[in-house]
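Shown here is one chain on its own, the form predicted alone, set out as structure tokens.
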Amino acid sequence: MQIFWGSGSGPAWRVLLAAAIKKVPYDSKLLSFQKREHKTEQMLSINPRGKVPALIDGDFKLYESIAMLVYLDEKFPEPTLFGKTAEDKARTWCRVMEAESYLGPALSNVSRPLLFNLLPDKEAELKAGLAPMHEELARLEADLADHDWLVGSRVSAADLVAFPMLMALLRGANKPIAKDLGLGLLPLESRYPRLAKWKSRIEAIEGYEATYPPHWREG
């Protein structure tokens, strides 16, 4: 199996975390966005949209990160990421879709202007996004009140979908341009202590370090 990914891609990070949790043997294909390696003829033959992540497993090609999580869960059933019972599967999918539909957009409205240096032009939009951002983070904090993970006592696809969204937000919040914007995020444990502990649990997953965006280590 080959997994194609790019440093800093949240969707790709989900898949790498899934592979780490399941101890999936694969060839890591790190692509350079700067060199537009995700737009090469080979990549377009796997994903016509020219985006990461993507995978090749024998003759099978697949793209879209959540589809890839499903594939890995079926191909390598233990430990399960979507659950075994109808109830567990439904709860997990509910959380996955909530993250995609609500959490992601709310956090991106704040993180994107910071990560892509869109200030001061986008400062008004960023500040308008702070209340929705905190609403979604408060929901996650509440979800973690009675258990360690977003769907009960085990790490699931819901955690893997949400985690890179939070990490991108925190990376943006730590940039010097964010210092005087009153984001109310740092330190995370002060406002969202359960989220901070959840983040640490994911960071403690065996193999996590190999999934961390390489260019983030450079600053």
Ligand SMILES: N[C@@H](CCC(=O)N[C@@H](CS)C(=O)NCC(=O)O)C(=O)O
The other form holds:
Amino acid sequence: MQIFWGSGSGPAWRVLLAAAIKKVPYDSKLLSFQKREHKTEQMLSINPRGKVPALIDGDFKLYESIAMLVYLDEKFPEPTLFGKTAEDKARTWCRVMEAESYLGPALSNVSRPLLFNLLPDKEAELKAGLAPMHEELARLEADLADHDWLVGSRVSAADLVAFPMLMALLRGANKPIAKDLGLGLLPLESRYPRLAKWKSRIEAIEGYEATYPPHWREG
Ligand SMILES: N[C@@H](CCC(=O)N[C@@H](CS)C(=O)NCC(=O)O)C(=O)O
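Now show me the form predicted together with this ligand, since the one above was the form predicted alone.
In what comes next, the whole complex appears, and the chain from above leads the way.
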């Protein structure tokens, strides 16, 4: 199996984490956005949208990170990422869709202007996004009150979908430009202590280091 990804792509990070958790043997294809390696003829033949992540497994080609999580879960069932019972699967999908529909947009309204240097032009939009961001983070914090993971006692697809969103937000919040914006996010350990512990749990997954966006290490 070949997995195509790009440094800093949250959707791609989900898939790399799933592969690490399941110890899936794969050929890692890190593409350069700068060199537009995700837009080559070969990549467009896998994903006509020219986006990562994507994979090839024999003759089978797939894109869209959540579909890829499903594929890996079917091919490599242990440990399960979507659950085994009807209830577990439904609960997991509920959280996956909530993260995709609500958490993602709420967090990226704040993280994007910081990560893509859109300030001061987008400062008003960013500030308007703070209340919805905190509302979504508070929901996650509440979800983690009774268990270590977003859905029960095991890591699931819901955690993998949400985690890169939080990491992008924290990367943005740690930029010097964010210091005086009053984000109310840092230190995470005191603002959202359960989320901070959840983040550490994901960082402790075996193989996590290889999934971390390489260019983030450079600053
Ligand atoms: N819904 C898609 C989103 C994929 C996506 O937006 N990928 C971005 C990186 S985060 C990308 O490849 N962007 C490059 C481009 O659109 O040119 C998924 O979950 O896989």
